[in-house]
Amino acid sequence: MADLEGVKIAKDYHVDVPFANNEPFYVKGANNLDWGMKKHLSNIFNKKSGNTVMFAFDHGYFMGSTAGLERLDLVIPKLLPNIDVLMGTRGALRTCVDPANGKGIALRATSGSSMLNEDLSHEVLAVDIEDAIRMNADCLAIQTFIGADGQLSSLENLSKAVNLGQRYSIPVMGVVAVGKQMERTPRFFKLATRILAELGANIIKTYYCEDFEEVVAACPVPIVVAGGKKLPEEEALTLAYNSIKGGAKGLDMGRNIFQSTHAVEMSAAIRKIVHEGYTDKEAYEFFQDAINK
């Protein structure tokens, strides 16, 4: 194994510099992918702000029915217009979707857990390529637990993932686990999403947390923040902001939008701070306006 005594810890991240290789092509990281690489990462970020609004209803593939998500046929359709990426697996998408809507399209290509397991981080890489060709599938999301027991499976899965990735040119979104016994600490992200861009990930989810512009920094692919837990629309939109500010390329918000009493009018201020700049009060503004109309 590596010698790690005398190694220095990591402190000069330049978080004001901009990341140096972002041209001609804007998204972070691309400039040396293929065309067929950068054509299905432009329909992920969009390409005058940079960002994107991903919407998760993956939940299902471990949970089962999931409260707000118990009718993807009648969810989805009314929130396509503020959204920019659908993130579900293949029976969702085949079953509920519209192909014609004109989104990105993550598709969750691992499974093996379900909720009813103590530990989720056991999980295959169970999507064919050849299947993920057929859906014309944008990115492969991969979940990857780093510091669980399932740590090696879930890099492993990973890794061929994204050898079958650039062999086909469909880009890896890395989504960043974190279990019960790991914090969500600056330095945990810091390694788990550098971890996962040099083992080849073209996006990383992730969540949001201290530090966080040293994370982004540090990360030389584009970083989409998970919505995490359901927040008080206030709380979420807040969270929404400082990940922009602090360097994120998107959101990827489920709960905070599905569970929300009002979750079209909930992605149309989760839009606004990605794409249009919006602080956080300014979205709270634009929610409770559109919610009192």
Ligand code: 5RP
The other form holds:
Amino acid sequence: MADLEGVKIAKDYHVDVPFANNEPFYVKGANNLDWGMKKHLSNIFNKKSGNTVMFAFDHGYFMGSTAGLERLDLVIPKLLPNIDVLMGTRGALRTCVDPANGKGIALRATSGSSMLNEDLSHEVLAVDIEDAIRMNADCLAIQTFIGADGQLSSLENLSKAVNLGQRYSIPVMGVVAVGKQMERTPRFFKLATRILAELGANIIKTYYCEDFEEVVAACPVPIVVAGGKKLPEEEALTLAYNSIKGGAKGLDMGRNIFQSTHAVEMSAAIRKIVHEGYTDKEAYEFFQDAINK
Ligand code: 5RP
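Okay, that one was the form predicted on its own. Can I see the form predicted in complex with the named molecule too?
Let us now look at the entire complex, which starts with that chain.
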């Protein structure tokens, strides 16, 4: 505690100035959450743009080592300047990522699948809340399988995570999986995103689709768009631009960054769209200039 020497008597009460900390919180649907939840959300979503660039490298949780992620310890450090959030498993983070990375953490918390399965829709809530707290996770990423055989168990996982997340002030990101039997239609994405938000997810990760604005409008929490399979860089930047234009509050890209021959420049170009209002054309020009330097 401060020493008592030279204590000055309080006198500046600014009685004519209204209480300053009265602004609504800037993340969609978060206004009634606890301070700690909002702090975590502010580690994910930039207060100025309201958006986020998540780098997804959690593919190993069911794919093992995948092209571009053979050496996480080499891939991640060079991308850090251009991303806001690291999305990975606790195993990858603890073994391969410097804890002094200064980024938000989206912790992949479900598991149980592998590429050897035909049906990938049965997972368990694998990370307990205490380890999520130890990892200083800013959200728990929970895979859900709406319309698949594993729907019930995946929504049970989500609800358990929301119960624990509310108890310990850690947001939950509901991840909408798209399996072979789930078509990527506006109808499906409106259904899936809204169900997850109704069950208490604080962030939804899903895919871009036609009428995306309607999916966003019907979802009371922020949507972050997954990149999906590797596209030519120009197309991936158009996907990013259309997502942000359509109301997404960020991108969660993996393969379109780590499988790019110019991952650093690609992550920088995505950042331009997400935080600086670049169009896809402007971002692609930026990307081309960067790789031709
Ligand atoms: C992997 C995931 C990824 O986080 C998500 O799909 C984003 O990665 P990509 O842009 O490569 O699709 O859930 O299981």
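Residue numbers count along the first chain shown, from 1. As the structure is a computational prediction, the values presented were derived from the model and not from experiment. Rigid core (definition): largest C-alpha set, two forms, superposition within 1.5 Å.
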| query | finding |
| --- | --- |
| Core-aligned C-alpha movement of Glu276 between these two forms, 2 Å or more | no |
| Per-residue C-alpha change between these two forms, Phe19, threshold 2 Å, rigid core fit | yes |
